[in-house]
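So this first bit is one chain, no partners, the form predicted alone, shown in structure tokens.
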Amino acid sequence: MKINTQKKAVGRIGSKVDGYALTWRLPVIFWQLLFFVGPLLFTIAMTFFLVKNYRMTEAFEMKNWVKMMGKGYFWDSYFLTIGLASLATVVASCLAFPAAYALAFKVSENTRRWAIFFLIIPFFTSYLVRTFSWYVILAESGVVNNVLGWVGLGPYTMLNTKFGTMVGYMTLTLPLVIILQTLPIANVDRRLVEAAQNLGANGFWTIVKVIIPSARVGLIIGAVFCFILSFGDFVSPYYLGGSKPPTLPIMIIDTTKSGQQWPRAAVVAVIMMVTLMVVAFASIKYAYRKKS
């Protein structure tokens, strides 16, 4: 009898805890339903609409999917967007790692805090404004070509190229990737580093065998954020890359301008979201995979 009473008391406590936790989760759940799940479902439904006389009409037909998936230019833009985002991810990760390593191991904790603060400051200004500032720097008569001209080089065409697009991607993602890499690297157990050095490992192999595996989750999350931001960015490929050939975000704009084809643009948006979800879930699964 006493045991049953204790079980009921524990059950009541558990239900109270669950209800309390659920209460605090409700705002997040409501936010996700209102601003993510709802628009996502509406976008998916829109892909089956038809445009007649420049007006959307409800329907359930696959014409928009067949139209977009059957066009070669769509797949060209799709693989171009994935390629540029993947390249930006590799470049940003490689550029960020030395900076993150220096902030984690070579400077004081106070200096690291200030460095992270200064890395956050660029996000206080509009990304569009920061992108336009590169016009002055990368133009044929801009700062970079003038400096190169002093040593007899150039001028080089850097705007309206993939190089310009990549510069814009770095402007958007590099500070964030440095921050996301610094935090896990700074939390690496120093005793593991000292043990590797005592066993004769030089700096390079200590990084490869100890630091990177220990900070793997943070490094992968930083790379995923870089890929997501680059994959969905419209500003850099449009204003710095010249928009030709178009990436998928540019194709969405062009499609909506072409006969108000919002349903076909929705097809592109859904494919982009599915791609990002696959990449994100696969990367996170790999990041948290247990070592065999």
Given for the second form:
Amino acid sequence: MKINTQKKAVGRIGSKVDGYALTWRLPVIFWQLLFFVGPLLFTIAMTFFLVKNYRMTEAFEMKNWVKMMGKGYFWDSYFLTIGLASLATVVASCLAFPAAYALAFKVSENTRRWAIFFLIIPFFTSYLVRTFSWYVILAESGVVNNVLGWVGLGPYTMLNTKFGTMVGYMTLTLPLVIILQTLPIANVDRRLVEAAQNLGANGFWTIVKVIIPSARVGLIIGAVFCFILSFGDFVSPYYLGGSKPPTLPIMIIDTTKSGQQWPRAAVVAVIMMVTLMVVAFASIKYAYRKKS
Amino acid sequence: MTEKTDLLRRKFLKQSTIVSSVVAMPMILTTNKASADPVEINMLAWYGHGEPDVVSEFEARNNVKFKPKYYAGGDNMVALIAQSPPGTYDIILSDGEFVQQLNESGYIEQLNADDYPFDDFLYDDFTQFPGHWKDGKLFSAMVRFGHLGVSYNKNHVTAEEAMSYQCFWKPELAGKVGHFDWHLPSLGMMSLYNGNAKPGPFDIDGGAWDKVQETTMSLRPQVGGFFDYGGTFNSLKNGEMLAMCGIGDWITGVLEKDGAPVASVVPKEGGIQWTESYCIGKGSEKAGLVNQFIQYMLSPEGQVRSAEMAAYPGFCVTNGGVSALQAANMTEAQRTGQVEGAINNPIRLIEEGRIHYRDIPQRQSLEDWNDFWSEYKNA
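Next, give the form predicted together with the partner chain, keeping in mind that what was shown is the form predicted alone.
Time for the whole complex; same chain goes first.
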């Protein structure tokens, strides 16, 4: 009898919680439907439209898909974009890890708070402005080459190269990846670290065997964010990479600029979305996989 | 008690009058202000045409305010108009080669030729510019133009070398040749380099088009990047690019005035002319004011404003404009060859047959040229 009463109470509380939760979820659901699902469906529909006299007309034709899929330069751009984004992910993750580790384990709580604040500050200014500021630093007559010139090196061409693109990607993603790595590393159970050290593990093996596996989810999420941002970035490959060769975001701009082929640009956009979803879901699945 | 009630009533009336006056004041002020508000004119143009250095005087004189929307490239302009309801744009600055298309699509109003100083135009062709007239009716008035050729860094390319597109292939310029990222000017130049001057660089048969592609591809190892206006400007300024294909004085002129060691020339193979013309948007309710503005831009003072435009300079189209420019800024007139007998005098270059109007491909589709441009960028 007592158990039944408890069950009923739990049931009532449960149903109340559901209603409350649903109310709070509705705005998010509504937002996502209106600004994500709706535009996404429209973008997919647009891939079948045609452009006549610079005006998009509704149709259901496969011409845009056939055209884009059949072009060698599309696939060159596709693999280049994946390659650059993957490289940016590896570089950002590797560069971020020592900084995140130091912030999580080697500095005081106060210092960590300040450091995170300073990592957020770059986001206060426009990414485009930050990118253009690299011109002054990376140009052949810029700061880096001038400094190298004092020791008899250079000048080196850094702008309008893949190196320039990578610098831009780091400008965009590195602070974020450091923050995303710091939080899970800081939450690693210190007792596990101590246990590893008591069992004779040195610093390197403690990181490899304890810290990285414990912070795996956060580290992967940081990497996924880096990949997503780099994969979709137009600014760095255009302004620091010289659009040479163009990545998919540049191809979207090119396609809309000449001939106003929005439907073909939509094909590129949909393929980018699908790629990002596959990468994101695969990564999340890997992050949350159960140990065998 | 009655006296107290009366006092309260009077106090209430007094206070409510004050409150309503305060509340109503902004509306009264707004109503008065509204009558003095300038008339808004919606402009569709390349960057710079709606900026104060060009329009402020006309705005002050006529109590109007330009509300510009800027585009980059003729097809971008056509698309913006196509996707907007009639009457959205009161005035449209079009590249010369796109006027015909605007007219055929019914996007622009007819103009009255008597309103403009055609008898003062520098060159006969400009009065009858291709596509601006149809069945004896005028639809657009040319207001400025410029020439595209070889743009170069004077410390690395000599003036003599710059007199041929061949300089782009100079070994010392490997990785230092930039492209303005629009296929028409660059491919037009490659076509001229291949000798397609007659009937014109954009009017070529299949064989010539194949050769243009081949020539362009051979330039690819020299190319350091593809840039928009800002990128072109910066890369020339900081010396990242030492030669630029697809532009002219409209960019180097701004840098040159700023002291950068850059210049543009029309090479011996010929150059390409960009042409900018004003049209009145179909359905505009401010056609009268817009017409006045076009007249202003064709007046000597308007022509000077156009020639000295901060965003990018252009040549005057009228004799009155050239004289006014010489009187106002002889240095600029001399720099741009807008003086009698100058070797780079724009009209002299046209008369020598070295200038070809920029156009869209005549025997291939725009898509074919654009596709090749994408392939070229990816090569």
